[in-house]
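The chain below stands alone and is given as structure tokens, in the form predicted alone.
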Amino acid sequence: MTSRSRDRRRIVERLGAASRVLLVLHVRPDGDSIGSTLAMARALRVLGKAAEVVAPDPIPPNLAFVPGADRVVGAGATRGSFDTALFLDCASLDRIGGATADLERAGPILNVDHHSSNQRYGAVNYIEPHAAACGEVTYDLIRALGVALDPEIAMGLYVAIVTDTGSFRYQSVTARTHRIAAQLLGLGVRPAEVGRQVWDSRTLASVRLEAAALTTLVQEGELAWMDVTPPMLAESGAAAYETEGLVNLPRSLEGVEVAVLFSDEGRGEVRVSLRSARRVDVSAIAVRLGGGGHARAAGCTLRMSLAQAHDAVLTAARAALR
């Protein structure tokens, strides 16, 4: 038995023995975090366990249709204690934001992820870096728990997988990814409806934000980058979560290998999203700067000015391209 198989067995055993489980979404939750966590929460409830999901940041409106989203509570709003805490798709503990207080009333952490940069902070750590999404890992755990997939679980898992693979466009996608997705479609998931909810329900403010950000777009050979600033957010009326996905604009330029989105959060903090096309491991760049992620998609948060962030990240990106 491999070490990963042992880790998965230990996670299953711990969840099987648990009575009350606290599941924690990471800050700025994306489709993989939300879909995986809500699917697992549903599976645990099917087993007769109490499962509560806490979110340090609100669930974006375009993902609020995922079954169980209406039961998610904000940081600090959980009640009672929990014998187990479960993290899905969360590479480090600093990504739980204000949910720290909730965690103080929970038992040992079970850490389930697919990021190779995961800091293995749990009492048990089950990391599958070759999985296309944490949704794939969650699918395996739910099956190992003996829970039959139902339409609610299927929708959560499908949203997790389809969002984290860029609609099955990324290099992480395998034949198994498609086999799992096909099974989920067989349970009633409608891809067109998911696509409409996730990608085709944009606000006018988000389009205005994109237009403003495009004025900052720079391409330098195989490197391209773009900025989002507080004035852009204020003038467009867009919410902070609507910056998600903007990094795909520089990424889509012909000839670009590394794309960067700099989101100036104000207060001397810049959130950086990194993407690569084929050969550069952007997670290595992110890890050096205190972040993490995957070879083709990574990020970090830098406590410095936007100009300083440009210098630090672009210098590292140019070196990686060389």
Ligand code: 5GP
Given for the second form:
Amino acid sequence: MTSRSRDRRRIVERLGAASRVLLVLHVRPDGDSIGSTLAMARALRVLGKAAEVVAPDPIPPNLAFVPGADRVVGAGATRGSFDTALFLDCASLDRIGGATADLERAGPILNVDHHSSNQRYGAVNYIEPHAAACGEVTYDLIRALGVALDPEIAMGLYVAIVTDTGSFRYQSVTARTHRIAAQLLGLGVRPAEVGRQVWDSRTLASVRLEAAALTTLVQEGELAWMDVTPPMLAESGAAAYETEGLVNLPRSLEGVEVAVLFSDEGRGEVRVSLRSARRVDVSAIAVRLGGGGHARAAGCTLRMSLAQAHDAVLTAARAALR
Ligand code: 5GP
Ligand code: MN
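With the form predicted alone in hand, show me what the form predicted together with this ligand looks like.
The complete assembly is shown below, putting the previous chain first.
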């Protein structure tokens, strides 16, 4: 038995024995965090366990349709205690933001993830770095717990997988990713409806933010980057979470290997999103700057000015491209 399958078995045993589970979303929760966590919370409830989901940041409106999202509470709003804490898709403990108070009333942490940069902060750590989404790992765990997939679980898992794979087009996607998705469609998931909710429900403000940010787009050979600044956010009226996905604009340019989005939301720090096409490990760049992620998608938050962030990240990216 490999150490990874032993980790997996220990997670299943611990979840099977748990009776009150606290599930924690990561900061700026994305489709994988929300979908995996809500699917697992539902599976645990099917098994007769109490399961509560806490979110350090609000769920973005385009993901509020995922079943169970209406039961998610904000940081500090859980009541009572939990014998187990479960983290899905959360690479490091600093990604749980203000949910630390809730965690103090919970038992040992079970850490389930697919980020190679995961810091193994749990009592049990189960990391599948080749999984295209934590949703794939969650699918396996739910099956191993003996829970029959139902339409609610299927929707959570599908949202997790379709969002983290960029709609099934990233390098991490395998035949198995598609087989899992096919099974979820068999349980009633309608991809067109999910696509409309997740990607085609944008606010006019977010499109105006994109237009403003595009005026800063620069391509320098295999490197491209773009900025979001406080005036852009103020003038467009877009919310900070609406910068999600903007890194896909520099990423989509022909010949670009490394794409960067710098997002200065006026709080004395710059959010950096990194993407690569096929060769550069952007998680190595992010980890060195205090963040983390995957080889093809990573990020970090830098407490510095936009100009300083440009300098730090672009210097590292140019070195990685040489
Ligand atoms: P995004 O650019 O979409 O915010 O994040 C891309 C990937 O990098 C995600 O898988 C996310 O989990 C990871 N990531 C982004 N920012 C951070 C960060 O500050 N710390 C860590 N550990 N991972 C991050
Ligand atoms: Mn993920």
